[in-house]
Structures are given as C-alpha cells and as structure tokens.
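Below you'll find only one chain, the form predicted alone, shown as structure tokens.
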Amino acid sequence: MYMLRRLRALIDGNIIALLLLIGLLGLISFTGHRFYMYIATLIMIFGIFAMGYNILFGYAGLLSFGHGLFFGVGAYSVALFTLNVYRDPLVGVLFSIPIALLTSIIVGILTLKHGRVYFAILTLALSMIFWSALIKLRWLTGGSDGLVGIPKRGVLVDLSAPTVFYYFTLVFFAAIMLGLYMLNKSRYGLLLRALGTNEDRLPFLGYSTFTLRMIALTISGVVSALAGALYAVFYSVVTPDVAYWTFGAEPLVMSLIGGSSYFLGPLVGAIIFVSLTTTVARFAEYWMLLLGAALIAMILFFRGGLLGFLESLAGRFKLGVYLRWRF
C-alpha cells in the first residue's frame, strides 16, 4: 500500500511528458534524416544545460552568469583527458564529472557566502577568468583555435556513426532527466526550493542555507560539466567561445523562454531556442534580428514562459488538475 501511494505520488504530467519526449527521440534516428538527429541531438545537449542551470536558478533562486565555465570546464575535460591519457570518449565524458565536482565547490566557496547580487557577478567574474586562462594557455588549451580531433572512436565505445552516438546522447539524457526528476521529487528538491521562495526560514527548521547553496551549485554545475562533455565529442571541437559569459546566459534565456517555475520549462525553452537557431539561420540573412525579435517577444507576453501560459490557458477551459507542470 505504501509502495502504491509512493508510486502515485512520483506519477503526474511531468514524468508522462519527459517518458514521451524520450520515446518520441528515440524515434527519430528511424528516419535516418541526418538533419534531424542533428537537431535532435543539439536539444539533448542543451536540454541538460539549461535543466542544470535551472536547478540554481529556477530552484535555489541563484542567477549566474557564469554557467559558461561549467560548460567549458567539461568540454576541456573530455578534450584534454582524450587526446593526451585515454582515447576513449566515455571514458571522457565520465572523467568530466569529478573535475566539474571540484570546480563546482571551489566556485561555490568562493561565491556562496555573498550576496545574490554579488554571487551573479562572481560567477560572472569566475567565467571571464576561465575564459581569458583559455586564450593564454596555448600551450595546454590551443589558445584561440581550441583543440581539434576529440575522438568519437575509443577503445571501449565507438560513436563515430551519427545513429550510435545519437544514442549515446540519449542514454545521458534520459538518466540525467529522470534523475533530476527523482531529484526534484525528493526531500532535497523541496529544501532547494525553499531556497528560492523563503530562505529566510531554512535556519530555523535546522537547515544551512551555505549547505543546501552548495547542493545546488555542485548538481548543477556536474550536470552542466556533462552537456559540455557532450557537446565537445559531438563536434570534436572545442573552443574557448563555450566558456565567454554570452554562451553562458543562453541556458538562462532558455528557462525563461520555457518557464524557470516549472520542471519541464528549461527543457521547452531548449526546444525552441535550439529549433529556432537552426533553422532560421538556414532560411534568412537577417537571422540573428528575428531570432532576437522573436525571443523578446516570447519573454514579454508569455509571462511564466510558455509553459506559464499554458497553465493560464488551461485554468480558463477547467483543465488545470490534468496539468500539473510546476515543481
């Protein structure tokens, strides 16, 4: 009986909606439209980015500006662990999550006992850092140029066929999505949206603010370490452009393009950004002005983000108790 009410409780629109969007990516690769798995790998990518960004921003009420160094901590990793220790790209990409672990507590030493103001421009700050250490150390990083060469064929996995490295993304992304939904089932995803409602109260319930900070900051900076891992093996590229402070606020326009109140709204907001990236690009000259055009205007009149005028729309039909998209 308990099992039951447990399993009723994980079940709602959220969980539904994530098992499908998972099916119907695994669908894809059956097309055998290369376009489109590309696509589709790209929203996977960005997709974990912009969930682990949420969990800082959306949960613990924390804006950072410098989710670029996460990014970039992981695509080096991959890259440097790849092309001078082990030639196999997961054994990179798993190599990536001690190292964002330990950059994401030193940042978080280094910013969590500050204010929300000045957190947002240390991270800022940390980011810039990162980024300008990447352009002076040619000799480790290739300067400007990045590293070239990352590996898709390893001696454990080889990802150098488009469907088998499709796969390989989805495998990440759909242990990572239901491990932040497990996450934000859990006790612990209700103490870190505390954070973001009333942290004033924590303290008195016998909680630590710092502590709960630092949970927050280390899942979401090993979750965003990840999709950089991904992002460099699947380009085989990497440069010090994923770390500079505008790559670093693309996951931030994407919660708020989807919804940061919501656990889906990230993801969503991936979707969009990513669809209208690409393909605006493809059929306009003027592509950066529609796609600013069109983002602003998403951002305005779609209070709470899409997924916010969703719930609105539906609560004037009487649908809203089918909906249950918030945290």
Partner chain sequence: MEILRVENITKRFGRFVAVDNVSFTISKGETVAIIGPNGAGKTTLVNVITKKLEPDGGRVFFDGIDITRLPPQKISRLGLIRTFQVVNLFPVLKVRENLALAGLRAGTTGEVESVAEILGIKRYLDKRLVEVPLGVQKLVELGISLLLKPKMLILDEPVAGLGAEDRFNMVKVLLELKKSLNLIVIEHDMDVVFTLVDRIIVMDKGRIIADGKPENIRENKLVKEIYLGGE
Given for the second form:
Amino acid sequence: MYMLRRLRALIDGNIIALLLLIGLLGLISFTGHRFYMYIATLIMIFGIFAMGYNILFGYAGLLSFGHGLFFGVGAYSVALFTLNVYRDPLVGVLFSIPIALLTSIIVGILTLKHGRVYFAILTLALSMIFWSALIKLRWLTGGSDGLVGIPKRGVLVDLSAPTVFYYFTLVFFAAIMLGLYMLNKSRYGLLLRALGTNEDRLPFLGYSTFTLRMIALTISGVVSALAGALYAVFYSVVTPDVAYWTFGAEPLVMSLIGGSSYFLGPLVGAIIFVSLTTTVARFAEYWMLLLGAALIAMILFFRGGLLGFLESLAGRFKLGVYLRWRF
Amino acid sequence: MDLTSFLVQALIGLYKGSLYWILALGLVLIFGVVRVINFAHAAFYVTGSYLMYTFYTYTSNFIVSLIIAMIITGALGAIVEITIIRRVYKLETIYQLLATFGVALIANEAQKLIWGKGVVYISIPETLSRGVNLGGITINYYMALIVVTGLLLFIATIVFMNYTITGLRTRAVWRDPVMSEALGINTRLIYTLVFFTGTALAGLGGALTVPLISVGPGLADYLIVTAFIIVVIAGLGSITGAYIVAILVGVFSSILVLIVPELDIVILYIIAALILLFRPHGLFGER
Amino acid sequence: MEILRVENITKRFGRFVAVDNVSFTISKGETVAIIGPNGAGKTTLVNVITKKLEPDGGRVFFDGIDITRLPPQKISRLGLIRTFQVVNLFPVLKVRENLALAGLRAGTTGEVESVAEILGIKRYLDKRLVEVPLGVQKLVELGISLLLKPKMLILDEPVAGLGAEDRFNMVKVLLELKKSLNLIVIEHDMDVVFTLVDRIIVMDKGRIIADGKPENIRENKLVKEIYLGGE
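Having looked at the form predicted alone, could you now put up the form predicted in complex with its partner chain?
Then the entire complex follows, led off by the chain already shown.
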C-alpha cells in the first residue's frame, strides 16, 4: 500500500510524456531512415545539454553564459582519452564524468561565492579562457583544428553501425532523463527550486546557499559534459568551437523557447531548435542573428516559453488540470 | 630580454591599457547608474571601429569621422535602451543580462553582414604617425594621444561626477533610484542619457582602435571578456579602480607577451581568478 | 540560566548608527518583547544577532556558544530561528513544500501535517504560497520556524498587517508556544505585547532606554514620553 502511494506520487504528466518520447525515439530506429535518425540523435544530445543547463538556470536561478565550457570538457575528455589512453568510446564517455565533476567544483569555487551578476560574468570569462587555452595548447588539443579520429569502434564496444550508435545514445538519454526526473521529485529538486525562488531566505532555515548552488552546478556540469562527450563520439571530431560562448548560449535559448520553469521545457526547446536548424539550411547564414532576436523576443513577450503559452491557453479553456507540468 | 624591449612593451601596454579603460568606463557608468551589466558593450565598441573605418575611408577627415562614429554608436545605444533594455528594468537581474546578451549576438552578426568577415583597418593620420624609435619599434604620437585621452577622460569623469549638478543627479540615481524618483529626478531620462554616453564612449574607444589593430569578427568577444575581468578585479562600479586596473592589465599583459608569448592571456586570467578568490568584491569595491 | 547574551553590539550604516552599543541577557524560559518607535534599531538588532547583517562591534552568545562570527545557516542549526517582518518565503512553491523545506532540514517531515493542523492551515497545504491570504502566509512562516525545532524564536512583527481574526489566532498560538520555548517578539501592538510577554526591552535611536517587567515599563516616565506618550 505504501509502495503504491509512493509510486502514485512519482507519476505525473512529465513522466508520461517522457516515456512516450523515449518510445517514439526507439521507434525511429526501426524506420532505418538515416536523416531522421541523425536529427533524433542531435535532439537527444542537445536535449541532454539543455536539460542539464536548466538545472542551473530554471531551478537554481543562476544564469551561466559559459556552459560551452562543460560541453567542451566532456567532448575533449573523450577525445583525449580514446586517442591517448584507452581506445574505447564507452569508457571514454564514462571517463568524462569524473573530469566534469572536478571541473564543476573548480568553476564553482571561483564563481559561486559572489552574486548572480558575477556568476554570469565569470562563467563567460572562464569559458573564454578555456576556449583560448584549447586554441593555444596546440600540442595537446590540436589548436583550432581540434582533434580528429575519435573512434566509434573500441576495445569493448563497437558503435560504428548507425543503429548501434543510435541505441547507445538513446540509453544515455533515457538514463539521464529519468535521473533528472527523479531529482526533480526528490528533496534536492525541492531545495534547488527554493534556491531559485528566494535564496536569501535559505540560510535562516539552516541551509548553506553555497553548498546548494554547488550541487546544482555539479549536476548541471556533469550532465552537460555527457552531452559533449556523446557529441564528440557522434561526429568523431571535436573543435574549440564547442567551448565558444555563442555555443554555450544555445542551451539557454532552448530552455527559454520551451519554458525554463517547466521540467520538460528545455527538451521541448531542443526539439524545436534542432528541427529548425537541421531542416532549414537557409537559416545557417543568419543563425546567430536569429538566435539573438529569438532570445530578446522570448524575454520581452514569452517569458514562459512554449509550455507557458500552452498552459495559459489551457487555462483559458479550463484545461489547466491536464497541463500542470511545471516542475 | 633586454631593458629596452621591456620598456617598449611597458609603453605599448600603457596605450593598450588606456583603450581598455575607455572600454571599461562606459561599462562601469552604465552599471553604476542603470544597474545593468551590458554584455553588448564590446559590440558597441567594435561598431565604433567599423563606423570609423567607413567614414574615414569616405571623408579622409580623422576628427570628423571620430565624432560621427561616436555619436552614431551612442545613438544606437540609446535606441537599444529605449526599445529593449527599458522594458526589463523591473524584471529579475537575469532577464536584464539576457537582454543585453541577445543584443550582443545580434550586433556581432549584423556587423558580419554589413562589413564582411574579413578585417578592416585604416592608417594613422600622417602628423601623428611619427614618433620615437626605441629598439626597432616606433612609439608614435598617436599612442601618446590615446594615453592622454584616457587620462583626460578619467579626470573629466571624476570632476563631472563630483562637481556638477548633472553629476550630482546621476550620482543620486547611482545610489538610490527610488529616492531620486521621489526627489523629482527624471530617472528615465537619466538612464537613456547614461546609456547614450556609455555607448558613445565605447564608440570613441572603438574608433580610436582602428588605426592600431585590425578590426574583425571575434574582437568584441575578446574585448568584452577583458573588460569584465577589469571591472570585476576593480570592483563593480568603481571608476578610479577601473582606471588603475585597466592600465595595469594593459602593461602587465604587454610584458607577459615577452615572457610567455603562448599563454599571456591565460596567465592574466588566472591572476584575476586568484584576486577574486581572496577579494570577492574586487580590489576597489565596497563591502 | 541564560540562553542569549548580547554584548556591546554596534551597527552603523555610513555615518548613521543604527544600533549603538547594545547589551542585554535573556534567561531560559523568558518571553521578551523589543519595542520602540520606527527606526529605533529593533530589526537591525535582530538582523545582526541572526547575521543577516555583520556587526561593526560587539559579540553575541547563544546557548553558551559565541555566534558572532558564524554564518546564518550555522546559527539556524543551533536552534536560534527568526521570522521576517514582511513575509519572506518561497512564493511559487506550495504551502506544503514551504513547510517541507524546514522539515527536510530538521528531520521533522513527518510533523508537517500535524503542525499545519495546530496552526489551522491544513486546508491550504496544496495551494501555492502566493495564492493564500496574508494571515495564512504569516502562519506558514511560523510553521516553518516550529518545524525547525527552535530553542529560541525571534518574531519580527508577527501580527503586523493582520485582520482582527487572524491576529487573535496568532496570539492564541503564541501563548501556547511560550510555554515550551524562548520567544522574542518585535511588536508595535501594545495589547499583544502586554498579553504575551514577561519582560519588555525598549529601544530608541539605537539604544536601550528601558528594560523591565511590563507593569514597570507601562509606568516608566521616559518610555511614556518617547514611545507611549503620543497615544
């Protein structure tokens, strides 16, 4: 009886939508359609990136302009590890986790003791430092050419068949999404939301805001790095571009498009974002221009994002009950 | 490393630092009064560079081009303030940062569309291109002019903020916007004016840069990070601090080029990070 | 047995001295009110004790421990809990979640329902904090403080802004609470103060000008002049 109640408390619209999406992504592999699988893979990778980003942005209320740093750390960890230490993509991707953990803690110590304004400035600065280090440390990182030949076929696993890699990504995607869902439902989810709502009050409840922010940053950093790691294996190439600030702005825009105060907001944003960028080639030239314009339009007119818009529509038609998907 | 090249690098650092200062000044002014960190500030700076390039190529008149570049950049800043930034003052800080970030993205991309992806530059006016030759490198009058301009701007800002009526009003807004409003000071107008002034100063700095450094995509990204490092080390909102730190950063990075040409910027950033670790509010910040 | 000792606490804002060399001691079991006109430095004093603000001088001991240099979360964990004058909680979270934040910290999650029951806010548990009336919000604030298992509770104007009924409720709850824990209230409502407390500390211009039993304070000439005089 108790178990049943626990289970009921865990189920809501979010998990149903999430399971449907994972099922749908699984079905796409059966079509064998290369282009659909390509788009679906990118959606999963950027979905992970954006969901990781939003732990910091949507939950903890911290605006990072430097998440390309974490994505880049993941990507370069895999590349350096598989090319120099042990030739296996799975071990490489897993290796990026401790590296990302360490990076997050260092970044946290440098950026979290100050206010939110400082955090935004300092994350931007740190990611640009990382970017210039990637370019300057040619002997290690290959400079602006980056690192090529990241293996899909390794000692332990062989991901060279497109379908196999697709499932590989899907497993990571599903595991991370369900993990984040559990986090959202757990006490830490509640604490992180409280942090974003009114961080000044928490110390008087006996919580250290620094520790809570550090937890948020670490989760966000590791998840973002995993996205970067998968990205590097997917393309077999990694260049410093992934650490550049404009790249780091993409998960931010995805979160805003979908709705940063909704659990699934960033994922919805990633689906829209990736679908648009991969199918409408004409965008490419004006890409950053559109990104900036979209950002400003979202801030001025649709701060709730797409899900916020849908919720207000549902509210108008008295369907609010079915669309309570905020986290 | 001989003493002459050391000295030359220090002098070069002095003018670089002065340019950093002109860049940081607008940022500090806008943050101090409007309480918005302008992520697009360096984009305005580079806009000044491009405008200078265009007008100088057409008119060949240095002073006129400089003034036009400055005013147009300032006007662009005012337009951005009126159309976008003003609408987010009442929202959380996060949205203000986001708005200026969006402006930066648009400005960078618009520049590529208008002026292309290559670099642009103009030559130094002939009268100013002469100078003193030190160990094979010419320290010209133009560099000296920039150092003097920087110093004059510093003195002018301090005098303005301390002794004039408008300065007093601006300072009142700096301290407490609600109170100023109650005293009948038109904060709306002051915010727009400060945005105009701040971005016009960025435009001036940018315009002065074109004869010295080739201007192209990516420069703004590098500059905004440097400017942030400077104002953060100085302590957000400190004018005197920003001047001193800007000059120090200029000189220091120039000398580092001699010692560790590979990692000059990275080392500078690490020093900045360490300073922040031990002085969270910067060297000159209050609290 | 003393529980709170404040020694020579001073707090300045620029040239303005908000709290000027204030010292007092509170014994276990005492219920104390701090009163005084607006700007007397009452809230600033509480802010310094609970480290919302850093003191410029002086020391604070709580339950035998020097808490002057401790961060607010450590002080809270020692059992010195405060509320805020203006409701300062988590508006987009549900009432239940607001209470759970305290429950999770102090291991009292199981008591959320019963505390809500005692405070009479049980039917609001699943509403967002912004959706409930101010009186309920103030009770939630109190509920959070109770779930933190305080040794001492400092309440900054617990009945300010409440209607007659809510005010009555709050006083009833506080009267019950004072039996089991140390209460300090900052309050303007003299009826509430005289009903509730055993001792009154009167502040004016950052200093303590009187300190004693309610009946003595009522008769104190200086206090009448400065504070009660106008009424």
